[in-house]
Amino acid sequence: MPRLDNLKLRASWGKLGNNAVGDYATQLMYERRTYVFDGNAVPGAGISAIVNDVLTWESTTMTNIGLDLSAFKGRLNLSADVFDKLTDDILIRASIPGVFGRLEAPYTNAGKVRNRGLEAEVSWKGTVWNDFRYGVSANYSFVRNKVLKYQGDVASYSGQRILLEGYGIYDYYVREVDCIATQEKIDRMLADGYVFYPSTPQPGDFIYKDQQKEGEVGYKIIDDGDRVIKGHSYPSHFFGLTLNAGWKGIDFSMMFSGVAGISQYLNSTWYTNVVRNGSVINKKFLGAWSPDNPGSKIPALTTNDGGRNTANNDFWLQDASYVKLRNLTLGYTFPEKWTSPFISRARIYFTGENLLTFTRFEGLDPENGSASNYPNMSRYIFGVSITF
């Protein structure tokens, strides 16, 4: 049995409030407005928003159970936590009919979101051969969010993403690609009574899976009603690894980190099957479908897609998981006998940041929050540190 130096069980519970809606959200406010009087536009005042005088603060309840352990004279350290975070009475603007004109919708306490997960960190350090020091530290977190209450079966949409009760926050909502169209396939589906939106595919276009069943409204119509929830906007897994070593005056360290369980939608002016005058597109599309390349799963190149292949679909939805080498440092500290009596410590070193990225994502950088934003730059630093 390992010799325990420390063992601690932890438990905590807390509740916080949040009133992030600005001032006077419950008060009827007037602002300058123009109205028509006797056929002329004249200045006046009018209300700017519908108000809700029974608003309450959002509340976040956090429950945490943890364990801390150290053993082998501090060489082994472990920390683990299981948590539950429930945010209730989330303040959102309600939907209102257009008959209200320019009035802003009122805030309501209409949302509830739960985040559950675990976090763990373990480290080991030691010395071998008298003067070779080493250390390993790893961490892992898992978190899954779920919308418990929002607008019932009524969803909100943001581009390719959906906000709906029972699912993650803004999961992706896309059509699933079934195959690349051939003329024979198109003719057969048209003869069977299928209707396509936004327009009938041409050879080389996507044909999407018909997700609607016989008897449902929209049966044999392929449109946005065939979309499915697929892929998460936020990662579920976070992990990191740090290695360090030292021998005499030499020191070395490297740090990796990454995420998994996240997708990004990659369809931009340079990652597309739509060719425009003067544009540059990704070389992947050199393998697009053509009569000479009928086995390709990439849609045919075109100058006018008409939305047939750029409708929100899972061809453009990519796994954005990654592992990055964040930092690598190598240094050497000169022996004190070489630098004394005028210099107490002298060290030369090299540091590199964002050196390597391992990912299947085909955009510029899976981390930067957008499919085509400029990637994080690598940096290389050589330095000398002198202490007198």
The other form holds:
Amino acid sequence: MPRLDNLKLRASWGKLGNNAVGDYATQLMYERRTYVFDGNAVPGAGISAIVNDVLTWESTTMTNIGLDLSAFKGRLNLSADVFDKLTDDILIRASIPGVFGRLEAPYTNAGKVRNRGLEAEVSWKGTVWNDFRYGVSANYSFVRNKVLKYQGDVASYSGQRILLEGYGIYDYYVREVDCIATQEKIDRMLADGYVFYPSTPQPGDFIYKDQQKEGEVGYKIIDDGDRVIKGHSYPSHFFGLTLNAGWKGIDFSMMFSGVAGISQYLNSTWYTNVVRNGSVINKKFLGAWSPDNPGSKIPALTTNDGGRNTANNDFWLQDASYVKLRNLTLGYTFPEKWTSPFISRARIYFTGENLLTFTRFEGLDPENGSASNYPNMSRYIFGVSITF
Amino acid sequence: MKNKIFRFFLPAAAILILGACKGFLDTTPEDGIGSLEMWTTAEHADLGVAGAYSPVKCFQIGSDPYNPAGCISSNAMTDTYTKYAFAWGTGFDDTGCRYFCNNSATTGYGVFSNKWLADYTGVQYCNLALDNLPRMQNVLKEEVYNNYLGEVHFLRALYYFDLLTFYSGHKTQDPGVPLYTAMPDYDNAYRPRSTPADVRRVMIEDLEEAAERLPWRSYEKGRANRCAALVLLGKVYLYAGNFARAAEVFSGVVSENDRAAEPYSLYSNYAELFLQKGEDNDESVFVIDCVNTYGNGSRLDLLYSNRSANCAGTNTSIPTKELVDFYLNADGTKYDGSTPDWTNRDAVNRFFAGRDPRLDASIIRPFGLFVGKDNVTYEYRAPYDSKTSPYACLRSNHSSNTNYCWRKFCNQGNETTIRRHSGIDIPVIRWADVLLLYAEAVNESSGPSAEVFDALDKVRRRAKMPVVSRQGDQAAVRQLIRDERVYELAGEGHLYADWQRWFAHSDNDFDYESLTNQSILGYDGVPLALTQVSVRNFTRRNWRYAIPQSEIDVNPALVQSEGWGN
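What about the form predicted in complex with its partner chain, after the form predicted alone?
In what comes next, the whole complex appears, and the chain from above leads the way.
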């Protein structure tokens, strides 16, 4: 390998502690609770939280093996890493049963999460035809997170997401839509002994898959017991591509980046089959199911859904993978001989930021959560830069 | 629970700063003051006992005293689970009763979790107090010590009674609720339901001890007392179907009251009982004292009242045509269903003048008058019109409809200066209720007798209604008493629990079709245009609440209420 300039093999291991909660989390607190006797509001006291007096720090153990390579007189650079990040004793507010009352749950060192993956970056720069300079740089990483320990079989929930041992952090937990109901199908299922929650569908509503088989608890009961884990709320793949080139005074660069393997739950007042007075909804719902449009996969528009279609389900769960053109710059630097001696350097340029998004996600911005969040802005800048 | 690794200790250290607005205490060094200290001085006992009362009225969610959902103080809204009232959705219905009314609630709804959390908060506050008070015998005056211990025992029974009523039912075949007689540690918190009999044993012990320690009348308005403890004890037996014991307890209550230096008695004016001016009366046995200051009032004004009231009420609960039609004629005969010309003021006024006066005292009906905001007298005309003569038109929150409105618990004029924090007290136990419970217990236990009719007569006379004829067999008198409870107690939060007492979940006689599932009609018989709710569509599951989904999720030992899915 005569052209190899540098080859380095790296390995590292480290452990960090983190006190991620506020002070005094090991103490029971009494809060003010008022009550009225004889027409006077008098102070009372009641506990507001349960505490855990055996808290310890979170710890993160990071193991990393990497390779750096440089060749062809520095024109090719490559760096790759495999990592394993294990966070243990994670301070989590445990779920406590409501029989304690309306108390804040205590922190516990309950969680153990593993993030495993690899990162790679490769770049090439070169010159052709004497004065055409170019460079390409690409990076990719893959990360998988998994909850190794939490609360045994007991899950925590956050909206449509679930935190459960053996799965990714807050994976989605939703019902699966089977089909759009017709009167005939509803009648058939009812006659067959099916029970529906929150209520029996009407024509145009979703019918959800019954996840239980005959003989299992919940068979022929369509309810939240039919939810399944489906879709990650953190991306698995991250990638980026940077291109740049220059010729004489002209310079050009563009940068793409994106993620894949992430889902977003999109159901808001703007993206819904539930019509409310004064609210604006996505025009997609013009194509909703109706007696005249029986082939539609979109549930019928209604003012009173009662949770029949807005129960957490996979219709509203969308692939939020995307590729964005983050930046594009084109500039021209005037030759010095034109501008000297008064001006040492003059450049005009155009820069655009967040110019293009390629995604199947139907919200305003796949990077920015639910539909109602303000999307990232696009910016176009024309500039003149003069240095005296 | 699988992970036995956590260990939660109660009070490592805690203090309370009284003057703090936000509640969080502890700006002094934390290592010096522990929760043991919390229960060492007389002042701390005052705080702890008042704290044990607090979930009765309003458990503040965060710092939001607007939301008393699920507390015993909101139970009046649950009359909407019977045919006599209906919850009409507005954004102000934090109780979420409308979702139970139209049966669209799922197990994750607040209507189920709020009450669960409020009652169990009360249970655990009581448990902590009962753990600590016995050590304070030397610190507190004997009288104070007895009062405090008695009050907390009463409160714990009150919370468990409410839990059984809504999540189980009190009868042997009902599923029960989880039972905690001490604050559990984390590992022992995951319990299955205890049977109603087990819960009852705790309630009976609590109430007997409370009755032992407390004076007959409250030493301060709003406190528990011996009479309240005995009445609740009687209810515990009555709801369990132990009529002999119930009759014994209630007879004891009535005779002890006759001998008492300060006996309870019926207040002369029924209508004023539910207004500010009738508040301080001898009828209140256990009352939730409300004052019109922020966080210390009653929410019922807002939920019951109308737009013309100073609180700009939301008519979230409306009395139904079934209730109005159920009231007797003023001469004690049954109303025959004939209607006046609803556009004729004089005819309508004559029509209602010919009915039980409690109708007009409880309900605002067409051409009924109401003194609203700025002491303007309004006349109820529905649908709303813009005429001003002879009175401006009272506006209900559903003003294009022909619904009735509540008058009970609605402030008049500008009495309520802080909206949602009404000063009208909420009676939990009042003497008329006691008399009817007494009559019911005796009649069930041994059939009609002079005492039964005497009790009914007292309630009738105060209402300015003719007394009942002293004839009829046990079944006929049973019906008389049941009907009287509706006339007397409508809108006060007893009716759903009454049905639960009178029928059983497994009882095929409890026919939801005829008892609850009527369409909701206006006074003129026209169905109301219910935009946020449908007609009532109860099934057998509506007999009781679902256990909140969050609870089922974390505690696999709990079995969900029948019909509420898994």
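Numbering follows the first chain given and starts at 1. Everything numeric here is computed off the predicted structure, so don't read it as measured data. The term rigid core refers to the most C-alpha atoms you can superpose between the two forms while keeping them within 1.5 Å.
Large Cα move at residue 350 between the two forms, threshold 2 Å, rigid core: It does not, since the residue 350 C-alpha is displaced less than 2 Å between the two forms after the core fit.
Core superposition between the two forms, C-alpha change of residue 67 at least 2 Å: No; that C-alpha moves by less than 2 Å between the two forms.
Large Cα move at residue 125 between the two forms, threshold 2 Å, rigid core: It does not reach a 2 Å shift.
Rigid-core-fitted C-alpha displacement of residue 41 between the two forms (angstrom): Residue 41 C-alpha displacement between the two forms, core-aligned: 6.6 Å.
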